[in-house]
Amino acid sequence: MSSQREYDVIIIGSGPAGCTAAIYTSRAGLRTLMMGGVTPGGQLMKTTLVENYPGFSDGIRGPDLMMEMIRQAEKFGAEIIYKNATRVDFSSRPLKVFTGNEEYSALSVIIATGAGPKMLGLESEQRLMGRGVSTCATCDAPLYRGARNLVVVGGGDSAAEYALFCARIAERVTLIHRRDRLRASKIMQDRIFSEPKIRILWNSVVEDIIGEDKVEGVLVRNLVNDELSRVDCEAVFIAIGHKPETEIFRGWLEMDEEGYIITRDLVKTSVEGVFAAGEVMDKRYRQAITSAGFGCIAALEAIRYVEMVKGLR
């Protein structure tokens, strides 16, 4: 193996976690190879204005911010490949990752994979995926300015910044959910309640997606009567939730039954050199500025770890 793949630090993912761990395990002068994975940035990619990350008071783009972190970490040296972690192998030392038939190896490992979106189960869903279900509505809606209908699918924050969004494109918004009250903060609910054009159906869940080759509708079925209803839209996005990206890693990490990773002490795995930050861990906060400290104790661990393993302490 080339000496060019030999690192100090491996980070999985390039959202705020891994770009947090990145800038410091660089600034520390550890050599440092940044997963980016072939759609980096993470979950903020997806997302408009970001309004409760610290030291942005008019709030920012989830897209600048990202953006902004990976040149941090550029700026101090990390090197970053846009390409997916296909497998590892944590056997041996030094640890092991691969993209595909490429192999990579470093004495200590942060996993920042984040989550990825929860998905009804629909076949229709599937079959229609790209031609009006979409996980994405800051993505997506504008592709249907001036709808006569838009449907969301969820009751937290992702759900609500969805439906308001849907809102300035749409002439109307349905937003369903399986419970009788939000699970998004207040601030988005009032927004929500203020927003003439949203309606919401409460107690319900979506049974079918309606159409051949384009969204036509939703089949909602109402828990408290057990009621079958079409609504008719042009679009549904899905913003039920996230399940953690962490497929790779089953058989070599302890995780939940959910999967996501167990820690130690924060950040550490069950595995020694390797850490975990961000969504891959924490299913409680779930926030940006909750990843990026993540992110930054990781990276602090990894740097103890590795001068601990070179004999610098």
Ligand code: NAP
Given for the second form:
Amino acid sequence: MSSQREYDVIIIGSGPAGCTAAIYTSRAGLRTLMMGGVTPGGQLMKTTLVENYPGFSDGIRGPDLMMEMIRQAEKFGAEIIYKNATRVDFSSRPLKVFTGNEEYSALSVIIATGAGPKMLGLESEQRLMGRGVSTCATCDAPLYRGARNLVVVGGGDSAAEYALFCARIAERVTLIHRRDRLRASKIMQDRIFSEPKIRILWNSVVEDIIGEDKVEGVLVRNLVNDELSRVDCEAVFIAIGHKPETEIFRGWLEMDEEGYIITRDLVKTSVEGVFAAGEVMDKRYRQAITSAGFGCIAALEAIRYVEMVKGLR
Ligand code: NAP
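We have the form predicted alone; now please give the form predicted together with this ligand.
Once more the chain from above appears, this time first in line as the rest of the complex follows.
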């Protein structure tokens, strides 16, 4: 194996948790590799204005914030590769992380792979993905400018944000939610209720997405009276939450029933020297700033661990 592929710490993921960890470990002089993934920057790359990240009184665009974080990590010497980790081997030391056939090793690993969008689980959803079905309205809704109707599924802040974004683009927006009240924060709910273009179908679920080559509508079931109805639309944006990206760690690390990595002392996983930070272990707070905070803690623990290991040599 090439010596160039040996690091003090490998950070998997490049959202706020991964970037913050990389800034801290590289600034502390640790030989740091951040595996940024093929689409670096994490979930903030898919959002518009971030208004609640401290330090930006006028807000900052999500992608701009992430590019700044990546630049900051690079400035301190972190190496960044834009590949996905495909496999790990934590059975011996140094710890190993693979991207396809390429092997990288490190004394410590920080997992900051975050969480990906949950799907409805419909065959039509898979078939029409990218042909009107999307999990990112801020990325894809502009493709449907002037549409007669766009559908958003979900009742949280993401669904609210998507619906408001779609209302700027389409003549009408239909928000489909399975309960009789939104989970979204009060400020987002107020904005939703005062936007006349948004119609909410309460107590309703999407049973099917209609269309052969492109989305033409959705089949909706009302859970109160069990009635089925068709809602015509040009696109469907699914915003029903996220699930952690932990598949490659299955069998190596303790996880809960939903696949979130279980940690103690905030960031320590069940394997010594392996730390987890951000939405891959935190399903409660899930904010960019809390993820960044966990990334900082994981880095401080990794720095301490690497120094201890080197001291023992
Ligand atoms: P979330 O808060 O978990 O909301 C998911 C929504 O989808 C819920 O309303 C849920 O319904 C619904 N849902 C879940 N599974 C479903 C299924 N199988 N079929 C139909 N509906 C389903 O997720 P999120 O909206 O992505 O937000 C995640 C976190 O990010 C939150 O902490 C949020 O505050 C934050 N966030 C903040 C902003 C902002 O401040 N601008 C923007 C986006 C996200 P129930 O309500 O019935 O459970």
